Every structure is written in C-alpha cells, then in structure tokens.
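Just one chain follows, in the form predicted alone, and it is written as structure tokens.
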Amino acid sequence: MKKRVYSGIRATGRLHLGNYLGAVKGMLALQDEYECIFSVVDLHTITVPYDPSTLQNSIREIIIDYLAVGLDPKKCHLEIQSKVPQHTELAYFLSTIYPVSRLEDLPTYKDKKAQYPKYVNMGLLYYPVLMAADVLLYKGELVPVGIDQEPHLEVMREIARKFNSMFGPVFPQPQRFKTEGEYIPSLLGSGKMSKSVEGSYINLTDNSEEIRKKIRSVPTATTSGGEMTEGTKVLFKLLEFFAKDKTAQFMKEYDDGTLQFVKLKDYLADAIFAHLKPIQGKRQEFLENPKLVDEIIKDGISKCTVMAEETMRQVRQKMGFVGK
C-alpha cells in the first residue's frame, strides 16, 4: 500500500504565493508517488472572524485553484472538510486523551490570541486537535506544510503516541515534507504572507498590473549596498523561486551600490505572472465547467468518506464503543 498524504488549506478566500510555494508545491510533488488527500479545511476557517455569507464562495474558489495548479483528481483525492464528519468526530474522541496545557502552551495559540484578543474561543484552543483528526483520520504519514506548522505537527505525532499506548496500534506519527518555499516572507517585510494580513500576499489570480503595484510597495531603501532592509531580503527570495537566473546578476548589483530597486521589482513582478499565467488560464477552464467542479467535489468525498469510516471503524472498537 502506498504511504498517505494529507494537507489542507483553510478557505480564507484564493490561494496566495505563500500557499502555493509552502504547501501546494509540495502537494504537486507527492501525487505522483502516494495517495494523497488533499483538503479545503473549512471548519479550521471558523476560528477566526469570517463571513458566513462567503465561506462557500471561498471554498470552491481554492478547490478550483488546486485543479488549476495542477492537482489532478486522478491522482488525488480532493474533499472538504466538513462534508466528511468523522474528522469532528475523531478530533473529540482525540480530544479526550490530550491535556489542555499543552495546547494552552502552543506559539500559534498564543499569536492568534494575540491577533485576535475579542475572538479568543474553544475552537481556537482546538485547532491543533483537529488537525491532528485531520491527518490520523487517513493515517496520513507525510503532510507538506511550511516550517511554522511543526509544532503542530508535533502535537500530532503527540497524540498518535499516546492513543497507540493506550488503546493499541492504529495510527502512524506524521512527519512534514519539506518544500522549497516552506517559509514565504510578507510583502510588508515583516512576518510571512497571511491572508488575513492585508497587503502581505500576493493572489495566484492577480493580473500583472495588480503584481507589479504590490512587488513596487514593498519596502527597500533609497539606495542599494550594505546590510539588507526585509524588505529587500524578500524581493530576493522571491527572485529565487521565480527568476533564479538573475540572482546572481541583481546581487552583484546591489552589492555594488548599483541596484536601481524599481528595475529589480519591475522584472520580479513580470515573472512572477509570467509564471502564473499559465495557471490562471486553467482556472478560468474550471470556472467555465462548473458541473464538472461538482463531479470532481463529489467523488472526491465520497472515497475520502470510504476511507475515513473505515479508520472511524478502528477507533471505535479500540476506545470501546463497538465490540470486538
């Protein structure tokens, strides 16, 4: 049997750089090779303030997004979330084995109360549980996320232990698969790209004019030369994953004290939407073939459900709920 893939993306709207280079591009990476569900994890979304009157708008935007990276749903399995109850339903059997201080003690926790000091609920504290029902519900054992989603991956691993200790085998202890892009820095210079920092991202939809006004926006100084501003240090990261042949040519520019940043963010921003056009015309396929979305959401949840029910099967008679 091949290793199992998970990964899911919360459905704050269309996917942006941060998502693709930290997560989707890993997702290219392992379909080919394990069987992966690959996820819209809407319930995650709630935790924070949202709009109910958009939520289903945004959940079938980022699964037409994925078809239009190039996930291909013969490949992989795509599912939402909340269609497929026993995640709920292993994220609390899960939640009775695993203490409260350990969630309370998490560095997510932590910044999102900070984030959202007014929205500080149950859910929140939850997250890291249901993620963790989310990857053990398929036995997943790679998940490709960026570098600051290890603790709870930890936490996963955590849990997988202690339920194994205390009931039997049944669950694998998840590792992350590493991407290039595991750490994509804000537009803002400072922190990474978030959806829910306004100004940070950039949108796999944005046209070049909308690309270019944001790459301008980032923050540099008024010469070149010297220690890096952060701002400068992620126009250079992202020259790596989009125009590496250059690097070397702009690096020597700016060490020299010869850098025009306007030319460096102008050519930056071409490439980067010359490599998203592509992307963006396969969209617009999906877009104009609604009914096969829909076919492609239904299968998809219906063999995730198969799979999820039959781990559901597992769980229950180990914890007692049904008899051996």
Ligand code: AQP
Second form
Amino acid sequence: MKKRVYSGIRATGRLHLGNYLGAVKGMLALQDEYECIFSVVDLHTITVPYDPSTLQNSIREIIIDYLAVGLDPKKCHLEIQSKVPQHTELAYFLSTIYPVSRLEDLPTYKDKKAQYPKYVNMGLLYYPVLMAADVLLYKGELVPVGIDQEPHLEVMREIARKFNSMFGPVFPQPQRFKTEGEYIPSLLGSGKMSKSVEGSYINLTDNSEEIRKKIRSVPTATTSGGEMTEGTKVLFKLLEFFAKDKTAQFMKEYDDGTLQFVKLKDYLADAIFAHLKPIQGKRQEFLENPKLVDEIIKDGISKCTVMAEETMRQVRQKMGFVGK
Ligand code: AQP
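Show the form predicted in complex with the ligand, please, because up to now only the form predicted alone has appeared in this conversation.
The next block holds the full complex; its first chain is the one shown before.
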C-alpha cells in the first residue's frame, strides 16, 4: 500500500507565496508518488474571527487555487474538512487522552491569543488536536507544511503514541515533509508572511502592478553593503526562489555597495509575476468551469469518506464503542 500524505490550508484568505512555497510546493512534490489527501480545513478557519456569509466562497477559492497550482485530482484527493464528519469524531476521541496544559503552551496558540485577544476560544486551544485527527484519520505519514507547524506535528506524534499504547496499534508517527520555502518572512520585515497580516504577503492572484507595488514597499536601507536589514533579507530570500540565477550578481553589488534597491525590486517583482502568470491562467480556466470543480470536490469527499470511515471503525472498536 502506498504511504499516505495529508495537508490542509485554512480558508482565511487567498493563498500567498508563504503558503505556496512552504506547503503547496511540498504537496506538488508528493502527489506523484504517494496517496495524497489535500484539504481545505474550514473547521480550523472559524477559530479566528470570520464572516459566515463569505466562508463558502473562501473555501472554493482555495480549491481553485489548489487546482491552478497543479494539484491533480487524478493523483490526489481534494477534501473539504467539514464534509467528512469523521474528523470531528476522531478529534473528540483523541482529546480525551491529551492534557490541556500542553496545548496552552504551544506557540501558535499564544500567537493567535495575542493577535485576537477578544477571540480566545476553545476551538483555538483544540486546534492541534483537530489537526492531529485530520492527519491520523487517513493514517498520514508525511505532512507537507511550513516550519511553523512543527510543534503541531509533535503533538500529533505524542497523541498517536499515547493512543497506540493505551488501545493498541492504529496510528503511524507522521513526519513533516520539509520544503526549501518552509519559512517565508513577511514583506514588512518582521514575522512570517501571513494571510491575516495586511502588507505581509503577495497573493498567487496578484497582478504585475500589485506585485511591483508590494515589493517596492519592502523596507530596505538607503545604501547597500554591511549588515542586511530584515527587509533586504526578504528580497534576497525571494530571489532564491524566483530568480536564482541573478542572486549572486545582486549579492555582489550589495557587498560592493553599488546595488540600486529599486533595480533588484523590479527585477524580482517581474520574476515573481512571470512565475505566477501561468498559474493565474489555469485559475481562470477552472473559474470558467464550475461544474468540473463541483465534480472534483464531490469525488474527493466521497473517496475520503471511505478512508476516514475505515479508520474510525478501528478507533471505535479499540476504544470500546462497539458491542459484542
Ligand atoms: N510564511 C510562511 N512560510 C512558509 N509556510 C507558511 N505557511 C503559512 N505561512 C507560511 C504554511 O501554509 C500552510 C497553510 O497555512 P494556514 O492557512 O492553514 O494557516 P497559517 O499557517 O496560519 O497561514 P497564514 O497565512 O499565516 O494564515 P493566517 O494569517 O490566517 O493565520 C501551512 O502548512 C503553513 O505552515
């Protein structure tokens, strides 16, 4: 049997370069070789403030982004988390074997508490348990996600080990599949690129003007040379992904003190757009074919439900929920 891969993205906004390089690139790398399930994790979406009237559209936008970047429904299953109710059933079972104190210590929980001090809810605390259930439901062994998710992967493995030792072997020990873009910094020069931090990101759907404007606004220094500012580091990091062949030349100019930042920025902006343009073209094709998208979603959910139910049958039986 092929190893299983699981990853998901929240429907909190359009995909950005951080999601693309940190998670989606990993998904693309794995879809040829493994049995992959890629999800829009809508139940995780609602742990932060959101608008119910736009939720369904946001979910669909992520599915269309997945298809546009090249996730192929012939090679992987595309899922919407809430449409496979076994996710929440398993999460509840797993929550009964895991200590609250460990969850309170997790950096992502602390970050979100600081970001939304008036929206600290049980779902936010429970997030890593639901995420563990997401992956374990499919017995996922590889999880292509950014480095910010590593603490959640550890929780997942702890839960899997504890379950196996309490009730008997069911779950594997999932590992993070690392990509070169596992951490893409914010364009603002501090923190990570994030959908919910305005000014921090470039979306996969941005046009050339938007990209140029955003890249031009990355804070740099007035002259080049010496210790790099965080903003300059971001530019060089993005160059590595989108214009690798020019990095050495720009770096030399930087070290010589002759670099004109605006030249680097415009070069980079054009290179990013050149990379995104075909993705945007494919996106348009899927937007114009809603029936096909509906069928892909329906098919993905139906296949995932069969796999999910198979695991849940084992879990219910092991945990004493099946009579003789
Ligand atoms: N800056 C990043 N660099 C590398 N990987 C990243 N990921 C997110 N930001 C970066 C990876 O993208 C996947 C999906 O993330 P998510 O949308 O489920 O949640 P997130 O990590 O909270 O992403 P955002 O953009 O920061 O969303 P908001 O602002 O809504 O919280 C994950 O694999 C993540 O590692």
